[in-house]
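Taking the form predicted alone, here's one chain by itself in structure tokens.
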Amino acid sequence: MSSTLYTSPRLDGFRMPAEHEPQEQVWMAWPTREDNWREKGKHAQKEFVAVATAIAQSTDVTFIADAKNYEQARLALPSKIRVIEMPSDDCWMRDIGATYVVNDQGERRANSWQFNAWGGELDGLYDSWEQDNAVAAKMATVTGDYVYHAPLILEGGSIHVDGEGTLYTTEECLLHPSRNPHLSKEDIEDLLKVYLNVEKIIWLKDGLYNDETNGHVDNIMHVVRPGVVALTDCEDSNDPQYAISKAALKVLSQAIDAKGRTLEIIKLPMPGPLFVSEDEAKNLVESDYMNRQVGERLAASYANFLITNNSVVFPTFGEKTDEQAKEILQKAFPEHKVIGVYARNILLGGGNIHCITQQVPEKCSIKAV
């Protein structure tokens, strides 16, 4: 019996459920690769524990490891977080891991995307992701999900939804021509609508600032609820970010929602601007493709969170910021323990908390009232 559907999940009724509906478990992955972190990754791999750690509070963590660094990862992280043995180039598990579907029968499947490390031949940030591309279906071979392979180049870190039929993005993203340059905008919609079953797409224009993603929607902004979303603000009329976050405010305080609503919209300060340090810039693999320059600008930013269950995991980065962060994170969770993680060392890598981690939805059904 194959596991690969041929149909897609608006035909067969399954949509994407929103990150602050209830989670069976959430995915990582280890971070080893030299030409991105480095003393290989020793550094971030504590973060990577200390997040894992904070999430496991609310949610099960399933880690996956090669078979070369299984035993170095199965030693580091706490018991009760599952290893199992699964390569991948590197370990942004939102980028390749699978993104799942559910319906109102309980029933949940899985997305495969296709994925290119970031940008393929033009602008990809390794040379080979062979191994990351095969994750997607390995995992819901493991949670025991069928899967949609979708015919469509696409990072889980570039989409957000609310639940409720919307969708939200960034033109700089998802129309890169490292992505789909064969498709208009209007296909990638069309995509987007059959393999998510959205109704509304919000396009915001760019994500953050100097954000090797191509700019990814989770690096700038998050959904809180359905209506309610948490944008990285700047007001430093200096600083690059400033005009793209006044123009992504622009948009979402025009934007109506699939359900008719307009949003709320709830400022986080931008930390910093934080840049790479001499010690920082030492001790990595030469790549061709990953370059970590002194003095190069990091995309730091406090909407790089994840929600999961009755937590909300945050990074912090040591800056005046953080409080400020955690207070307004803590007024618009208020049902949920606000968590604060060091992730210093994952931003060094190119992305943060949400960039490492991929949720596992529960499958919950509607009862008929």
Second form
Amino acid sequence: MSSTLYTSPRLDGFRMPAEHEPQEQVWMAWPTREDNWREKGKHAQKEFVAVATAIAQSTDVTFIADAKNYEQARLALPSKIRVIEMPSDDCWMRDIGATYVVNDQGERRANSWQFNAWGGELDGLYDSWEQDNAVAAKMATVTGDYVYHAPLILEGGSIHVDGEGTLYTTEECLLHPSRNPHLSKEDIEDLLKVYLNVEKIIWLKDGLYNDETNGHVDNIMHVVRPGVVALTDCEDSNDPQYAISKAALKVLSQAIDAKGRTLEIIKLPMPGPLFVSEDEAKNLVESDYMNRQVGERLAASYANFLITNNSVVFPTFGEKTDEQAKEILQKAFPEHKVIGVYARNILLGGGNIHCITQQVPEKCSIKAV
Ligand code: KQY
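What's the form predicted together with 6-aminohexanamide like, now that we've got the form predicted alone?
And the full complex, kicking off with our chain again.
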């Protein structure tokens, strides 16, 4: 069942639940794209399997893989993880998957945004994205949910919500000329309010330095719970990330959320800085769109984690800050199992654990108060 709805979540009384609310499943996609994943994706695939295995400790996982790679994915993944055949152009399920909304009567529906590979003809990372653009509606068919087709180019990684009326995003991404140049900031706010049923939008200026998504919010901060956020900090004033993190800190420190709260801000250390090594730049199929040069700065962040039921799955990089990040996250989520997964190869593709996952909320999500 997948049927298009011509109303809106706001009109119908549905809202986007926060990531800390109960989840039915998490969806992921199998990485094979040779201009993004070196050596036919073999290093990234191992890390995707490790991420999925960690998530599966608390939540069911569904993978999509195209017909050509279905067998490879099926053999590599534990049997408890479902693999279904569905084509995609790459594997960033946060951005191509459906954004679900729920109501207080135990019903769930899906939003399908328009996807243009992070910038379309102006700034996109591939030249053809039709398969990715079709994933959200197909995903809703599989989960059995009606679909709103939101008239906005948007990726799931460019928004965070607290489930209680507040949405976080960045101007760098949502106001980028490659997304919705015909819409004003107010028009975009209105569409977010209508399709996610939020009341207050908190705009950071920029995302992480050198993030090829044009500054997705999910790579610089995360909502821990309503009124509490985790932000990537930077203490080196010579680092280009410094001014970005300090500006974000200022916005968040002065913000009042939809419920009238000031925010508690938990600072996460910044790994590295990390750069593409010589080996890592080799064995990629050359692309006109994604540039992977030796020495290129990687957009690495511990904020790119997934909250899933009673677990938090976060990326590690083999850096001395990994342990510190784990301690901070464990303190922020005292009731959760905090699981670090080595994710340097996922990072080399341009994102991390939050970007490769998309949660499907339980229908009986808790009511926002
Ligand atoms: O960070 C994300 N949400 C997606 C990153 C896409 C990178 C494509 N190379």
